[in-house]
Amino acid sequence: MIKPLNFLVSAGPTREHIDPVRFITNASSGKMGFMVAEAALAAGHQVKIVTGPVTLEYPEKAEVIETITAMDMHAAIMTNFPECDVLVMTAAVCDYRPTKTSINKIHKSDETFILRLEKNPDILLSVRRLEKNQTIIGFAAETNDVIISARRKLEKKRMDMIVANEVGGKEYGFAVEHIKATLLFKNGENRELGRCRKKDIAEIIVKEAIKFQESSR
């Protein structure tokens, strides 16, 4: 029997404020990462839960880490993952965030109003850097083409195992008790889970965690 392991999940949205009331984010409501974190608690394991803003009620046993922006979860993912043996990003972190930040709101003046954005660094890439025999488990939330789409991400991002979870449609996807999801793993296997409960797919998540740490040691 393994011995308890340290996952370190992320979980929910960020946040790129344009102003003091305005913001950029997405409809991930952190349910997949907090179900992560309560199925590896139930395991019987520590968890750090590295989340964005969400209205969820916190696991009582996990060590939970409240970030706003991108670059708070980067930071924060980047000081905790050398402890940690088992990094599951379920976090629907922003790709870009606005070049400059209004600390007054903006008013209503044109009739157009031109955003620049710039891109925010890649957790995944970067924690590569200090990678030292952790497991890493990414998922690929994708409207189209999920499979290709969630093989190249796990492929270019050198994850252990990916979930593809198609997005976009009312059954499926954000805030929403269940996913469409097939696991793709390092090896080139795709395990096709169809239609799950979230909970599921935790519990599955933490399993085969447990499985590539067994044969890594």
Second form
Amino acid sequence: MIKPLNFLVSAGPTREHIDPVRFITNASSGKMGFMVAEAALAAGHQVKIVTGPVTLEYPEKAEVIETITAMDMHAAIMTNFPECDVLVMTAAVCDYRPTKTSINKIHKSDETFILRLEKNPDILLSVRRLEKNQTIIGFAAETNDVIISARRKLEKKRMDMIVANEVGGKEYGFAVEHIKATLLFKNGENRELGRCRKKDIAEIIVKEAIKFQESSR
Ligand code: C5P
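Alt. form predicted together with cytidine-5'-monophosphate (C5P), vs. the form predicted alone above:
Next comes the full complex, and the chain you just saw is listed first.
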């Protein structure tokens, strides 16, 4: 029996403000991350959740760190990563943020409005620099070339496992109870799970994370 592990789970979208009332975000609800947190707690592990803005109830026994922007989430993960055994990055981090956030509400004027964006840091690429013996699991939400793109991400971000998640349809993906998933492992193995409940995927993720930890000891 493995000792209780420290899980660090990111969840939800990030929000990148244009002005005080407008922002860029995405359709992530945070459900997947919160279910991973619940599954890890149910298996007797300790859990910290770094969440973007969500409307979900927080699991009672988890420590929850609230963030808004990708930069906030980056800082929170970097601070908490050294003490974790397992990082599960389910968050849909915005790739870009406005180069400037206006202090006041921007009033409409011209017929076109050009918004300049700059790239956010990649959290998984940043944590790899701090890594000791942690297990790193990520997600790839894709509409096309799902497996090829997910495998590319797993290799680039040097994860142990990635959950390739087909999004875009109504039956599975963001904000619903199901995802259509394939697990891709760093040893080259792919395990197709098909359409399944986020709750079931969450339990599988926790089990796989424990296996990675056991094999690294
Ligand atoms: O956005 P992308 O498809 O590249 O996300 C793949 C994985 O990388 C996800 O687990 C996501 O949480 C993570 N990610 C990250 N930092 C970003 C963007 C994504 O850690 N800036």
